[in-house]
Every structure is written in C-alpha cells, then in structure tokens.
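Next up is one chain by itself, shown in structure tokens, the form predicted on its own.
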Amino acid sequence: MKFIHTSDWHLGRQFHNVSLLDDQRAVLQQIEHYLTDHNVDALVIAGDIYDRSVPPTSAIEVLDDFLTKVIQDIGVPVIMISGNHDGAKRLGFGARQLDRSGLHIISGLEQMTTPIVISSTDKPDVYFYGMPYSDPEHVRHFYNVTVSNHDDAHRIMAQQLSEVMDSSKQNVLISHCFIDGAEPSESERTLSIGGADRVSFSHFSHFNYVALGHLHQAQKRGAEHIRYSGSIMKYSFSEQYHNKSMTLVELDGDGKVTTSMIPLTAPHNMRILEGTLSELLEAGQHDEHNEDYLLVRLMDKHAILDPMAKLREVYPNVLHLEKPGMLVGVDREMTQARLAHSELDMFKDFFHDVQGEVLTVEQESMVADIVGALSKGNKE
C-alpha cells in the first residue's frame, strides 16, 4: 500500500497582500503529475485545505478542480480532516454523498470512530481514521466528560478509538495538533496559550502510521512513524530554509513503515537578503530569481529616498522591509535622541539621493538657519 501524506494548503492565503493562490496552483499541478505518473492508492490531507473559515471562491475553484482531475481522471481517492483553519461544517457539507466518489471528508466527531478502508492489489486493507481538529471545549460538550487542555481532548478521543480499532489490521491516524517537542514557524496559528495546545505522541503510538498537520515544517516526532509531512510550500519569511515536500508512506505487508520525501517547488521563493542598498540593487542584476518573494534588511547608516521603490527595479517582489543599519552600535534612547537632533543631516542625505550631489557651503549654511528657526519656532 502507497499513499502520500500532505497538509497545511491553506488555499487562498495572503502574504504582506499578495495573493499566493498562483504559487499554490503550480504546486497543486505538481502533486497531481506525481499521482499521474506513480502507482498510489491515496492521497491524505491532515487538514488546513483552506486558510480561513470563509474561504474565497476562487480558492474553492482551485480545489475543485484538483480533486475532480485526482479522483476522475486518476483514480485516486482522497482523504481529508479539517484544520483549525477550515471551517469544520462547511467543509464538510454533502461529505455523505462525496464518500461514494472516492473523496472522503472527516470534519466533525461523529465520524472520527468510522474508518475510511483502502484496498490494494495483493496487499491487506489499509484503515484511515480521521481525528479532525477539535478544541478542549468541543470534545468537553461531544463527550460530556473533563477537558481542560488538548492533551486531555486527544487523550479522550484516541481512547474512543482505541474502543473500535481492530489492532490486527494496518491502521492510519490523520490529525491535526501540535505534538509536544515539534518544531513550530511563524507562519501558524497559535491554537490556545502557554503551552496548552501541546499534545503527547504516546495517544497515537499504537497506529501503524500517523499523518500529522499543523505544523509546516517536516519532521517525525516521538517516533518513526509519527510524522507532519509540512506545508506544501513556504508561508512566511522563516521558512526560508525548509525544504517543502509531500511524504510518500509505504506499508508493506506486515504493517511495517517506509517513508521518503518528494520535494515540492513554488514559482516564486521566499528569501530574506541583508546589505547595502548599492549592494542588493547590483546583486540584483544579475540575479536569475530576482522574483523571489523577499524580506529585505539594509544595512546602510544614513537615510535613504524611497529604497523600497529603488528595490523593485531589481527585485519586483520585495513584500517587506527593515533597516537594522540605522540602529547598529546604538541604543533606542540613543537613537531617538540622534533622529530628533540630526534634521539637516538627513536633509543633506535626501538632499543627495535626489539631485545627485551634496550642499554646498552656501546651501548647507542656508538649510542650517531655516532649521535652526523652525526647531525656534516650535519652541516657543
């Protein structure tokens, strides 16, 4: 049995108000040529389709016509869970009569003890359950038991499977939650605070397989076969160094796990680049993906005219940018102290990225005394 195991789409995301829906197509394309071309049996979405509740149609667009090409025209089905992003009842409207199609939804409690069952050729049946995201108020009212953080609610809902699961057979676990340990970016949504979104992996020890979201960055945790599977692309400027991919999960006949990474690439990239103005916009001539989505920090000391439009003649898509330059060697204090008596310094820089040139004696003399009268004038 083969399936591959991804998460965390958050189709119809915004990064600094620059639509990522393009990015997310071209990688969705990609997903969709690997199905093509490789023999698997299913693809697991462990929640997070969506970015938000309320998604855009044009998202819904999206998904609609990667799952019609993946379910029809492949023949894969699909299994998904809703993340604290989804909006659990919406995704899974007509979940019931899509089940028939080869897509399977699991978005509330009431499914999470019914197995989705996939057959293979010549190999034994593979049982996926899906644990949806839930809060501790939720399981607390679904079960009518005590619930005071997410270990506890996924304690109680691993129990409820635990009650129904035939540990004879291979058996899948999808979740989305936050095992305690992983390690988390700044792109997700912190589900509750101090620490109480945190969750043992020894509730799911007992699963041949466990397909994680929630967390973007790949990586197994507690065990081998305990993994997140990451986002599919880059969802923020920390993400700079991961390598996004989708896990291929291989179980062979005695239930035992493999698993390998296939890369997944965005067109666009996600890279903080550091130096001085005159450094970036060279570097940026010759730079063959100058259309990276950037973070940009200069380092320059004096005051620039406008640097984030002389940036984009070079680098179109710088979405933000910090100036680290202007605070080395000094303190706050300090520094605000400089900026509220440094007017005709920054006046002659300003002076400079205009014209060209600098004051001459004349010029700066006469740009002294305005100064000097207009910080009079506000005195008194």
Contents of the next structure:
Protein chains: 2
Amino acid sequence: MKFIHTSDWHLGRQFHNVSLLDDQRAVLQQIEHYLTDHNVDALVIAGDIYDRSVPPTSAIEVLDDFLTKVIQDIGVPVIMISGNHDGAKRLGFGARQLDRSGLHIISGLEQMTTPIVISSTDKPDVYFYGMPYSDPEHVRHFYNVTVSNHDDAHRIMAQQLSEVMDSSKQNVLISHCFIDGAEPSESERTLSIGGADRVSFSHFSHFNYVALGHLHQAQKRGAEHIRYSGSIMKYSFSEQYHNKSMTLVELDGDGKVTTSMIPLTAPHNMRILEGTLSELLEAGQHDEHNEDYLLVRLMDKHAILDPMAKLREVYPNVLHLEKPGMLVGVDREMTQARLAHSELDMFKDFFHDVQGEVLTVEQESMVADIVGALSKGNKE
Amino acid sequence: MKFIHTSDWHLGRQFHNVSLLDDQRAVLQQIEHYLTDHNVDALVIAGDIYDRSVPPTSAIEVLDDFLTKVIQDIGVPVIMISGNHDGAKRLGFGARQLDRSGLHIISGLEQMTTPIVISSTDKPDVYFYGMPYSDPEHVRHFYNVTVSNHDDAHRIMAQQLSEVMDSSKQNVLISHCFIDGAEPSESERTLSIGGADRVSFSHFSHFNYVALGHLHQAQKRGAEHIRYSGSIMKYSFSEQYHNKSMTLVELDGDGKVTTSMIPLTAPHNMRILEGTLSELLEAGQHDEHNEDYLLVRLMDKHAILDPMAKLREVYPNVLHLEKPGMLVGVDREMTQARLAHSELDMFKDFFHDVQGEVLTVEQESMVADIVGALSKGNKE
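What would you give as the form predicted together with a further copy of the same chain, now that the form predicted on its own is on the page?
What follows is the whole complex; the chain from before opens it.
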C-alpha cells in the first residue's frame, strides 16, 4: 500500500508582490504526472493548502482543477487537513458530501475520530486519522479541559484518537504542528513566541506513520516514521538550499514502513546572489536560470543609481535588494567632518554614473562649497 | 414528480447592522421540515445563496449544515446556481466532486449544457438545466459573440441550451435574471440603470418550467410556467407586504405543470410603523410582535429627545427612524424671524422633555435673548 504525503502548498501566496500561482500550478502538474504514471492508493495533504483563510479565486480554481484531475481522471482519493494558514470552516464547506466522492477534507475536531479507510489491492486497509490544526484555546473549548499550550492540545487530541483506534490495524496520523526541535524557516507563520507552540513527538509514536505539515523542510522528527514532507516549493529566501519533494510512503502490512523522496521543481528557483553590480551583470549574461526569483546582496562600496533597474535587465525577477557593501568600512568613530566629506563622495559617484565622467577640479570645488553651505544651514 | 423551487437566500446578510442569520436559519428549518414530511424529488435554489462573494464563515456553516441534512439525512438532491450576489468560482469549489453526492452547484457556463437528471418513482425523468448568473461581458467572452445587454446574453445562453436539449423530455430551466416587466424591491442589487438588465421571457418559453431567482416577490412573468419563487424572507422594508414562500412544482409527465406556494415565516417580521411617539409607545404595549424589525415614521411635529431609545423600550428592534412629522407645516416662505422663533420653540420642547415642566416667563425671556444674541452673532 502506497500513498503520497505532501503539505504546505500555500496556494495563492504572494511573494514580494509576485504571485506564485503559476509556479504552484506547474508543481501540482508534476504531482499529477507522478500519480498518473505510478500506482498510488492515496494523496495526503497535511495542511496549509491555501496561504490564507480567504484565498483568491484564482487559487480556488487551481485547487479545484487539480482535485478533479486526481480524483476523477486519475482515480486517486485525496485526504487533507486544514493548517494554520487555512480557514477551517471555509475549507470544509461540503466536506460531508465530498467524502462520498473521494475527497476527504478534515477541518473540524468532530471529524478527527472517524478514520478514512483506504483499501489497496494486495495489502491490508490503512486507517487515516486527520488532526486539523487547532490552537490550544480551540481544544480547551471543544473538549472542555485544561489546555495551556500546543503540547497539551496535541496530547489531548492524541488521547482521543487512542480511544477509538484499533492498534491491530495500520494507522496513519495526519497533523499540522511544530514538533519539538525541528528548525523553522522564515516563511512559516510564527505560531507563538517562546516555545509554547512546540509539540513532543512522543504523543504520536504509536501510529505506523505520521504525515506532518507546517515546517517547510522535509525531515523526520524523533523517529523514522514521524516525518515532515516539506513544502512543495520554496516560500522564502531562507529556504534557498532546501531540496523540495513529496514523500512516497509504503506500508507493507507487517508494520514495515519505507519512505522515499520524489523531487518537485518549481519553474523559478529562489536564490540569493552576492557580488558587485558589475560581477552580477557579467554573471547574468551566462546564467541559464536568470529568471529565478532573486534576493541580491550588492557588495559595491559606492552609491549606484537605480541598481534594481540595471540588475533586472539581466535578472528580470530580482525581488529584493540589499546593500551590505555600503556599510563595509564605515568607521563607528567617523567624525562629522568625515560624514560631510562622504556626501561629496556620493555626489561624485552619482555624477560619474549619470555623466560617465569625473568631476573637474573646478566642479568639485563648487559642489564642496554647496555641500558645506547646506551642512552649515542644517546646523543653524 | 415534485420539486421545491426557492431562491434569494442571501445567507449572511446584514440589515441595518443586524445579522439576519438566526432568522435565516429558522426559515431553512421550515424548509427541512417540509422536505422531511413530504415526498419531494429535488430542491432547486435559483441563485443568491449568499449575500456576497466572500460570505462570513457563519453563513457557510449554516448552508453546510442545511445541505448535509437535506441531502444525507432526508435524501433529497439539491440543484443550485450562482446569482449576482454569489462569487461563482468560490461557490463552485468541489462542484465536480459534489455532483456524485447529490449536491449540484452550477456556477460556470461550461456546466450549463449538462443537465442534472432527476428520477422519480412514478413519473418520467426531469432534466434540469442551470444557467449561472452571467453578465453580458462574461457571455461575450465565453462564446466569443457580440453581446450588448442582458437580453442578448440570455438569448444566446438559451440558444446553447436549445441545441442540446431533447424537447421530448421534461425540461426545467433555472436562471437568475430580471425578466422584463417584473417589479423589483429595494433589496435586489441593481444590475444596471435604464433597462439594460431586462430579459424577455420569450427566450425561455420552450421549457416546461422556468425556476427564476433575483426578484424578491413571488410572481409569474409572461407565462404561468415562468416563475419567481421570491426570497425566503423579507430583505428590505419595501417588501413589508410580501408574503414569503417557496414554490412546490409538480410535473405530471404529460406536460402539465401545477404550482403552489408553501409559506415561509421568519421569526422577525419586517414592518413600517407610523404614528406619534405616544401613539407608538401605547400600541407597543399590546403588540405581540413587538420584536419585529421596524422602520418607524415618527409623525410628531415637535423635537423629541432620543426617540430611538424611547421606542426601543417597547420595540427593541427599531432599525431605522424617519421623522416626516418634523417637516409638516414648514412654510417655504418662512422668514428668518420665524426661523429664529422656532429655535426658541425647539428649546422649549427640549426643556419640557428633560425637566417635565414648561419654561417660566422669565426663563423663556432669557432663552429668547440668548437665541437672539447667537442669531445676531452668526450674521456678523
């Protein structure tokens, strides 16, 4: 029995004012192709399907088209839970009708204890329990118990599952939380400050497999069978070195679990480039991936007129620019006189950028007088 | 073969800052009870299910619970189209999966030519065609034809249906538009100014029955079998004399159509009351329906301090107050002196309201001096 575990799609995400929906659509096509070409019994999405509770219409369409292809054309059932980015009630509309069609949306705690049973031709049935993202307040209210943090909440939810699950069966848990010790990246929305969001893996260890969402890097937590699939693409520059994938999970029916990573590649990579403007412009000429989404760290030590426009001539998708080079060599003991002098330097750089030539001695003297007069004026 | 035709639910509507959701839930329960007690083959909702394209979560829950009861518990399939208030793509999420469950959401033109076939135990099948609300621009773009107004758009959509429908069958059309000559009420969102929204009934006359939505008063248009069910409750004070209902439609299989109105009653009626404050306060003491949503027209000719608070002591849901009485007797030729005098009158009314007694001659003289001085001051 095989299923695909994925999470953190964040459909509809805007990144530095650029819509990532075309990239997301392309990655979802890779998932479709895999499901078409391979014999897989289910697709599991462990939360954060959308990037926000009221997703844009275009993101709804992308998901709707994907699900129709996977469920109706390819014939693979889909099980998804709501994550902290999703609007649970909104995502869950029609869930009780959709269940019959092979689309299982688990977004309310009342659904948690009813497993989705997936049959396979040659192996025993697998029981999937979905734990929708629920904050401590919600769990406290729903079960009328004391809950002070996410660890409490997940312990209590896991206890609820222990009471109904049959441990002689193969059981899979789907959850969206921050398992203790895992390293977050910038694009995961912070649940809280100071560790109250951390959950111990030990609550989940009695499942045959735990399909986690929330952290964007694929990883196991606490045990081999407790795993994050990671997001389907990079969602921040801090994820530049992640290899994105979905996880193929095989349950052999005797308790043995095998996992493997199926790579996913977004059309635009997300990278950080460092260098001087001239180095970067030169490198860009030969960069096959010059359309990647870039954060550029400009190392030049002098001012440059509109470097973004210059960079975008070769790297059209520079999304963010940092200028750490401008800070290099700045002396903390620098005197006021030195600062005044550096205004003149900046003007000389500017003049050179615009005119392509250096100031004459006469011109420089005039500008120095003007800067001096302005500086004096400011002090009066 | 029997079905219920209803429309214009506007779930999630706010009326003068009051949520109508509890009233809407109560009316939906009446529909549930009817469907439980009577043998009905389908429920048709002709658009404006929600009041806006991004409905509040609470409205989504109400609809979700209703649909689950009707489809799963009572076993009646539901066919709905999107109206001009609905967000078509948002409402249509999962429609292709939901079709299998007995929930048919038709919100895209590509769905229009595929009928929903409803079988009955003793009569021939009925073919339901849903025409989602589509403005001229959308129809023009979808079919790549010239469309200048709503009448053109509906003629073209009806032609598309003529090409696929089998006139030897019993065919029902569901549409959300403004059939020519029908009288709107204030709460229907205006489609356009000057008649470009009007649609001739003649495009639809070849269907056995046309289930319309958009106008809030139940009525036939152009022919007996082309009908608006009206909204499920009143949504503006201009609807105060409407009797709200849903329409039971019976098709006998030989082309004969019988319709009857099944009354629906919201917990709070919507009414307009007219009278002086003292008359209304008196009447309110004996008004069994004093919790209705009210527009009050106060006929008093003198100023009253905080009449809303006084009225709400007996009519807690006064939502809007008009004071036509204050305009009675105002002479267009009134001189400036007369106006100054009436400021004194207003103060006398105010004093009487607050203190429960009239001004003494001395007090009145003092106030007159002050009003005079202020009036003189304003002119300088």
